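Shown here is one chain on its own, the form predicted alone, set out as structure tokens.
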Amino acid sequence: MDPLTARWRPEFPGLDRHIYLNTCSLGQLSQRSVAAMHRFMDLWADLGASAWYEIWLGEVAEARARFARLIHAQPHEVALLPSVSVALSVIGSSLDYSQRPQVVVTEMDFPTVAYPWLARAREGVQVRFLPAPDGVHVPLEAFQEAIGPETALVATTHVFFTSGWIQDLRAIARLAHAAGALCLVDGYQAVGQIQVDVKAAEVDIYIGGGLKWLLGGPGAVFMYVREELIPQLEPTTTGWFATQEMFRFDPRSFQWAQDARRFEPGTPALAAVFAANAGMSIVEQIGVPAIRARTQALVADLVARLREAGLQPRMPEDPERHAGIVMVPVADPPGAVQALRRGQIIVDHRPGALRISPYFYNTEAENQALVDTLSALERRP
């Protein structure tokens, strides 16, 4: 067994119960995250509301700082929110569409990326979808042709959730900026499994969270907003955490916080924050380069075994543009997922294909078990 995998598998007891190849839907639960959530509950029981001032706000600050390190940002550029949908709604309420009504998205983005702008149609917001002719990626030329003087925002994805394609963020951001538009990136399928540098990418807004590759579960999402942009955005989707002096409790006076906290509408889910911090600490301890190398090796191994078995994964040709998501077209994806589950193999499906996502805690033997079971299923009449 690979040394990295052997070192970390015991941290994830769920791996003893089944073959888990579905991290792109939900990362495995670690003993470290379980202990962190128990610590939160113990503090709740021991200290009650005073835990807020003594400990819990510090845990929130630590989570912002840890995420900032992972994406090469500064802690004051990071806001904590409960979901990507809330983060997008906050940003959506910050923009002026009167002169620039267009938002550019792609048909490969997760639907959440498009929905907040489609919901603003009554405000005159126009959503332009860019096609993906091969079902794997969107050509850069499509962005170049679509972005123009009416574009307020390019909202797209770092890693596409149905192909694993890694987009060239700097190229997209530069096209947006050349037209006077902002660039927002959903990095949920990226941060943790591949290296992210928001400064080098020149993006304005970058969103990621604990649910998947950061191993922290649902309920904690982090949004980077470029330092120079923060004072220019005044969200109307807001709450008391977004105020400059939240503990004044003054209902008649509202002043936005001067840092990214202005994008935080309200009280965070603290158990989720504790779990997210623990998950990110594992990613930090291993190091994203090591995680990326191990995941690439597992993906290459899986693809080779699938092809040898006569299955045809839908893949980018360049492995450097591909993250840890492998799509395999099959006759009945939902039925295949259920049949695999009965064999204690956990994967997922998206339209027309199985979605398989090995991570550093998986093994080549698990890849083979999946391929053997899937091959038998596909041969059945």
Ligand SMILES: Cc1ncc(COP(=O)(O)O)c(C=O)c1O
Second form
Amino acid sequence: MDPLTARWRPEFPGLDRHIYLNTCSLGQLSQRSVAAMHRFMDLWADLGASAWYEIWLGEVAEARARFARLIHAQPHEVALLPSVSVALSVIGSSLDYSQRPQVVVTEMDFPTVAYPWLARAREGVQVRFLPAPDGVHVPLEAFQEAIGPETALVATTHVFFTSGWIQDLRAIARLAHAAGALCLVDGYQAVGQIQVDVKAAEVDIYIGGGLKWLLGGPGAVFMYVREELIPQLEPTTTGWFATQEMFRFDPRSFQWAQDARRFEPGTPALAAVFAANAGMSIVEQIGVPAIRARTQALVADLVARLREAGLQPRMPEDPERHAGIVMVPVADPPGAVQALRRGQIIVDHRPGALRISPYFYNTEAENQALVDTLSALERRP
Ligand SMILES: Cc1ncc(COP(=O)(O)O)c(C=O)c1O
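Pass me the form predicted in complex with the ligand as well; I've looked at the form predicted alone already.
So here's everything in the complex, that chain up top.
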């Protein structure tokens, strides 16, 4: 077995119960995250509310700092939020659409990327969807053609959730900036499994979180906002955590915090923060380059085995533009997911195709077991 995989498999006991090839929906639960959540509960029982000031706010600060390191940002540029949707809604409430009513998204983005702007139709916001003719990627020319003086924001994705395509963020950010627009990126399918450098990418806003490749479970999402941009954004989807002096408890005075906390409306879900911090610490310990190399090897292995069995994955041709998501068109995707589940193999489906996502803790033998079961299913009359 690959040494990295062999070293880390025992950390994830769920891997002994089934073949798990679905990290792009939900990363595996680590023993480290379990221990962290137990620590949270012990502190709750032992210290009650005094755990807040003494320890819990420290855990939140550590989680922000760890996420910042993973994307090459600074901790004060990172806000903690409960979901990508909330993060997008907070940004949606911070923009002025009077001179620039347009928001550019792509049809490959996760639907929640478009919704906060579709929901603002009565404020005059217009959403422009860029097509993906091959169902895998959106050509840069489409961004170039769509972005203009009426564009307030380009909101798109780092790794597409139904193709694994890695977008060229710097090229997109430059097109947005050349037209005076901002560039927001949903990196939920990217951080952890591929290198992210928000400064090199020149993006304004970047969202990631624990759920998938950071191994942290649901409930902790992090949003980077470029330092210089923070004071220019005044969210109206807000609350007491966003204020400069939240512990003054003065309902009459409202002033946004100077750092990215201004995007945090209220009390964070602490159990989720403990789990996410532990998950991120594993990613940090292994190192993203090693994770990426192992995941790329597993993806190449899976694709070769699928093709050998006569199945035809739909994916980017260039492995450097392809992250750990492999789509396989099949006759009945939900039926195939259920049949595989009965064989203790967990994958997912999206319209028209199975979605398979190996991560560093998977093995080539698991790839083969999936391909054997799937090809038997597809051969059935
Ligand atoms: C790319 C991407 N963005 C966002 C989401 C979900 O967003 P939220 O945290 O609002 O549920 C998903 C899936 O869970 C996703 O794959």
